[in-house]
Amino acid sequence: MFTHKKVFIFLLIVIGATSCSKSFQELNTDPNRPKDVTPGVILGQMQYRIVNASVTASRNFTNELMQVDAPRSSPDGQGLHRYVVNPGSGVWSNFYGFINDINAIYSIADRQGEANYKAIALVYKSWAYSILTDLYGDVPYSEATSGTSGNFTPAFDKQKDIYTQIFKDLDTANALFNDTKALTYGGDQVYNANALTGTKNTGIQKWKKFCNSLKLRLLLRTLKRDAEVNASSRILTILADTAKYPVFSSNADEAIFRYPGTTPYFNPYYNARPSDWNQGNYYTKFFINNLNAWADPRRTVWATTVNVGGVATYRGIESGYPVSTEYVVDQNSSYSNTLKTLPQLGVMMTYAEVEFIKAELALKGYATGKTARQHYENGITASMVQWGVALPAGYLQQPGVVYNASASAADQLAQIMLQKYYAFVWVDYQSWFEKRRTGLPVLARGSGIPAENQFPWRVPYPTYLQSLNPAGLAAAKASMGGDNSNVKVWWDQ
């Protein structure tokens, strides 16, 4: 009797403990946390973080170098506006971290048979690597994310080989996209390809357009190396078969992460203090004076005004000024506070850019379906739409804007590239890459730029690579012909 009683009590304790343990696990399980890692879980966060990095790069690097803005004072003789480029001042660390996420999306999607996720990952990989290699030249690619297998000193691949693989990956992505399927695990915050509209996935259709538009950008950039990568014939293939290789055809297609303005998805300048946002840098005379001459409505979105004789005026400062110059706070135009909450700041590629690409191609004799002038005007109009302003009556016919089809090819290209420069505002490093490719637009050299400082052609490698990957860095330097901002990358030689 006593023994049976002890056994009974023991069983109650075991059952109770098991029940408590089970209840504890149930109570401490987050129902909102995914049990398995899916491509959708990684995708949305990666999209937000990678575009934040590119937007920040545009503001902190490209805008100063390309005379969009200049610092209020610069007494140390340094600064991008004086063509001083610090090693590693691009997106090296950030982008390589994101590429790990991109590769994870691809690998998981491959195991699960999710073709659309694989295609999106390949587009992101191509976009990210194109920026990295255009910034630095030769960079780790084939061994870049092999740390999990013990390789912490990856070799640097030649830019030509990276571009060759990018073109292959974009072709693969183009073939993988399936617009009859929704993204099984959601996560897409760019095109919302998470569900079907009727029987079609319009988001996937736009991803496919981004894929081919990006390829067109990079093919144009490598035309000087046509014999090595068949850039010209590949451009012709895209232009000749828009059903198979669609590109952006309206503003609705453009690749923009539109910040929803809800936690945590604010643009990176949402909480910026005035001293950091618009009191330390001002728009330059080059940037503002053209907009003033054209009475350009994009000024109202981009810039603040200052009071000059009782008139609200857009006014800029010199770029590359002498070290003794210091501009007074709030006496020149700077960044509008509107930009801090503007949804469309997260730009990767726009419809305006595609139209300017086609304008240049039409000028070079490619059959684009329209004249260079028509594409040029479409590009200007698309940029206005992108920034939420109306094209003023007569804007395209005014001096300085009206397209001169009877001018020399060089002068027509200069017109196209000047308007493309304005359409590139907030688009990572693209205006600098295109300046390197074409020499346009022509920017005045500031009087405070030392004679020995040359306009930079690349960003030197991060200095920490000297200790982390000395062999790979040494090989890259030898391949590139040096490691300074005067060395040109492969497509620019």
The other form holds:
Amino acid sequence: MFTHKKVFIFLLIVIGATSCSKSFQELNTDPNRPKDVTPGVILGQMQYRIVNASVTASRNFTNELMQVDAPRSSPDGQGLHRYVVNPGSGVWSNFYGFINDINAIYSIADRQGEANYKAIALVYKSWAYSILTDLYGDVPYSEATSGTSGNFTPAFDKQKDIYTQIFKDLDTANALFNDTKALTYGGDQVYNANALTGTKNTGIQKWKKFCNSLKLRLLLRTLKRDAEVNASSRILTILADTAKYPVFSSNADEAIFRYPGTTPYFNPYYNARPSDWNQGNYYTKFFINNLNAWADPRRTVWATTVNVGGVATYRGIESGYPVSTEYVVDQNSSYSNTLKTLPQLGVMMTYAEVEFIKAELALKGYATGKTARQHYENGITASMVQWGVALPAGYLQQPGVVYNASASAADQLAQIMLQKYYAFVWVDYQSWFEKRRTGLPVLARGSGIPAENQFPWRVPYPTYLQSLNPAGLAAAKASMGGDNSNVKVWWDQ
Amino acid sequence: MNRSYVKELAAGVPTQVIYAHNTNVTIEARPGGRMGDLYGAGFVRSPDGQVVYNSAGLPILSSQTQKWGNAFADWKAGLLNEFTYKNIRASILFDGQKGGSMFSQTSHKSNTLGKTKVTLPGRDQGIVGQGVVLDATGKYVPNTVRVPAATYYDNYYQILNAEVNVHDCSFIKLREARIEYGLKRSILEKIGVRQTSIALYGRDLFDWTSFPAFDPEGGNLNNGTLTPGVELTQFPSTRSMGVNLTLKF
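Since the one above is the form predicted on its own, can you give the form predicted in complex with the partner chain too?
So here's everything in the complex, that chain up top.
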């Protein structure tokens, strides 16, 4: 016993004497690895991945629901084209992942006093959350992405509160943007605001335009809730002071991640197999027939042709067809191979959209500086430029396209929204959100849609929340009045 | 024997999700339950427990997840018998398990594609699914809509439906049978061999189970962790047979 004690004391002394004290931190810091990350490093990869998520969502979700395309066969009676929305389809998981990155950019930039990174982070945050809340309604916002501080069950915020904060954040961002300073750590792949041109940073100027254009999109969306968010007076402010609140004024301003086509920043579809890319889905009659009627040059970028009696023809299929219908492979128009490597597929927000927003505002009597017709025509032209085709002579004057300024306001809006729908192709879920807001464009109901299926107003929450955040989910369900796809979100009510 | 209880979890963790296969099925530990409970969606049911159909004659899937089984067996057991008669020795090994369930993607896939016998009914004339429809007056009336078999089974066995894709994994297997013949020593001692035997054996010869896919002993590789309870189109296991010659010098 005595010897044991001795040994023990001896060991204590040895361990105590040899353990490090002062240099512990230093010894355990690897000099060969970066200790901290710069906002530029997070920004570039986040921009690429988040736009891939939104572009993929547009193809997999919006296109089928909004009758841009339909599956070749759909024997199980399901499918978005029959208004069946599976819980959690949508960008919930990946967007919340990216929001972690966005918050990291913001907090690191905040520590370093990098105003431009902070502002860019706020624009991304607002863009991502506006899509999330428009998809699901109430979503975790103020307590989201706080897992590192131990909160795994965030409360769901009301959509109204989220919108209020988004408008605040966009105002903050607008004030933060400093176009005399380059992004210190680079990383910007959307506007290349990494260097100055002369004494000005043209990239930052474009970020500022994106910031206000996004705000305009969201203000128009919440116009029905004018009293709660002061949407109309905020719109007036933006329209009145174009120097303080610049919006997109040309195609050069568009928020598009242009895929450089070099490793690793490829178009997400660059190596898609034909069976996944264009043999399982066809464009619909609704989508193709309008383009055919207008001899729209965007067809050549978007769609393949099929040989009908020796003539290369653009041909679409029904949407919401009966379960017994099945279309033969390669017999109708589908996604062109051009799109698989097209740089400008990475769309977040287009100049065309801003013109169509202004067209609607002009129609509603806001002073936008031009007539609704001028904005409408600018919007169509902008969409053509965006897709790299020339506006054919006489396109804007032909029947079906020519703007009828003497028609009723409802008919004029229908014209604007139809062209806006075409300009929205590949823009996340926007055409569906706008359809929910305006009911336009009018989409015929397919003959194979069960009578009780209603055109969806939202996406039900992912089912895994029932396991991981049951209390938050239950509160959100109670606040929204249910969790099915027939529940209307706040701005839709 | 396997008994487990989930008494409580760390603060702020309502349930521990051990494994999730997309949104189709999860393996969870929920307080009050057991380790390895399988959760997923099932049919919407009327108050008297019948499957509710939509107006197109297809069953409606609930968005509410429920427990459909547990990934782990209640008990496992084996029985080895060995008989010796003169130079012949025979052995036979049975083993099996009681309880335990598995979500089977093999079964989902082959059923939705109509490759299994359970999808035979209605192949010629279509099928009227057994269940009820909620009519305009809010009453449940029997479903009368006939749908093509391909549509019916494609929908019925869809991957989101854990209720029909989680199956009981109880089984009894004839794990090994072996018959061995030992040669007489006197002959062999002359050439310096002390002991010689020749044997016929077979492994995994028969499997008695109600599990619909290839093998109730399945699982998947979840980032390098062998996870039972969810089988993702695994290969059939093989029956092996052989001859075994033993020479001892």
